[in-house]
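Only one chain is shown below, in structure tokens, and it's the form predicted on its own.
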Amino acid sequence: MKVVVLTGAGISAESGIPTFRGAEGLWEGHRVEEIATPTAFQKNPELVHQFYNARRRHLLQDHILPNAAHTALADYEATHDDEFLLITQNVDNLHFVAGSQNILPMHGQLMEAKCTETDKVIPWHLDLTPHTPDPETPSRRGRLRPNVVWFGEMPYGMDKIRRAAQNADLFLAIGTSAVVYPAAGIVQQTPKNCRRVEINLDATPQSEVFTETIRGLASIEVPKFLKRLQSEETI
């Protein structure tokens, strides 16, 4: 059974990571257009860096840990004997910390920096500023940005995502609002005979497309569903 999983902000919210979109979507009175677009970075790189530095520091706090949903996905993948792809819209590293292996962070990773000249990606856990030197070429400064996909940019791995979706036997969407495209359209790319399962606190605009909808916390419902799935596979 070929399994494709899509996770969104809801799975990480239970680990203490605020959702980017929502009632508190503003950061110190700034709109998304001022802090999460290429234009914003060109106009005010210092402000953009401040925003992502704060998010990175928050993620590095000792109490920010994977929850039971992250762990259950990693455990399921470790015992699954067919294709498995975990697509995440989240820029945190919790799936990696939990031990998942075949992960595609379609919106990038907060714990990485990217050179605006070469597109080279490097691990990065420190603050960034408009004057941060390139580790390989210290004389070159201000070329590093967070390796996150901003509004107006193309998410990573779309060809791989499309191929995986088109061949999926099971598509599992967890904690995603199903309003942000192209992620929201992945379920539409799955075959007619694909089992489509949505686990979310509330109904979403895509809920009626799924064959099964489960309402509840990811940390509770994901382990329960995967345990049931494993039982079905061994019959």
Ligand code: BJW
Given for the second form:
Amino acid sequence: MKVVVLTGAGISAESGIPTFRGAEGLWEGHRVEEIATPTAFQKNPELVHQFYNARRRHLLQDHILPNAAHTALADYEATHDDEFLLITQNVDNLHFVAGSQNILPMHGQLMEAKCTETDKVIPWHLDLTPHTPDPETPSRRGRLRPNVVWFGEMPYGMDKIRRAAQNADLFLAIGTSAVVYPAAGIVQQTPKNCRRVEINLDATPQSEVFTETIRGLASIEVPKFLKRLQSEETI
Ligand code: BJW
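Show the same protein again, this time as the form predicted together with this ligand rather than the form predicted on its own.
Everything in the complex follows now, all chains and molecules, and the chain you saw is the first one.
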């Protein structure tokens, strides 16, 4: 059984990382749609860097750890003997820390920086400013920006995502509001006979496309669902 999982901010909420569109989804009064754009970065790079510096520092705290949902996905993948792809919209590294292997971070990673001249990506754990040079650009004109995908930019891995979705037997969406495209449209690319399961606290604009909807906390419902799936697979 070929499994494709799509995760969003809801899976990391119980690890202490705020979601984008929840009650506490504003950052200093700004909506993510106002900050996560190339235009915002051009107009006010200090503000955009502050947003990502704060989130990077938050993620680096010792108490920010994967929760039972991240761990259950890593454990399931470790025993699964067919294709498994974990697509995450999250820029946190909690799936990596949990031990998942085949991860596609389609909106990039907070712990990486990208050169504005060469697009080369390097690991990065420190604060950035509009003047932080790329240590590796020969021209010395390159500056570093967070390696995250802003509105209007192309997410990573779209070809791989499309191929995996088109071949999926099971598509599992966890903790995503399904309002940001192209991620929200991946479920529509799965074949007719694909089992499509949504785990979320609330209904989403895509809920009707799923064959099963499970309402509840990811930390409870993901381990429960994957355990059920494993017992179905062994029958
Ligand atoms: C729980 C829970 C718990 C809570 N347990 N559940 C008009 C129409 C359609 C599309 C467009 C349009 N105008 C423009 C567009 C395109 C645009 C877009 O989608 N805009 C919409 C806002 C309308 N998209 C783009 O620009 C993308 N690029 C693009 O389209 O390129 C062209 C292209 C064309 C064709 C093919 C391919 C490409 C780029 C989008 C980049 C998004 N970037 C961000 C920021 C990343 C960096 C950062 O982190 O700062 O990505 S925005 C932000 O939203 C972030 C997230 O990954 C993304 C999705 O949010 P997510 O994860 O769903 O979080 P929330 O907060 O929205 O939802 C949390 C959910 O969890 C909720 O449902 C809760 O109920 C649930 N939950 N706790 C279970 N404990």
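Computed from a predicted model, the values in this text were never measured in an experiment. For the two forms, the rigid core is made up of the largest set of C-alpha atoms that agree within 1.5 Å on superposition. Residue numbers count along the first chain shown, from 1.
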Review point. Relative to the superposed rigid core, does the CA atom of residue 59 travel 2 Å or more between these two forms?
Key: no
Check your understanding: Does superposing the core leave residue 197 with a CA shift of 2 Å or more between these two forms?
Key -> no
Practice item. Please check if residue 186 moves between these two forms, taking a CA shift of 2 Å or more relative to the superposed core as movement. Key: no
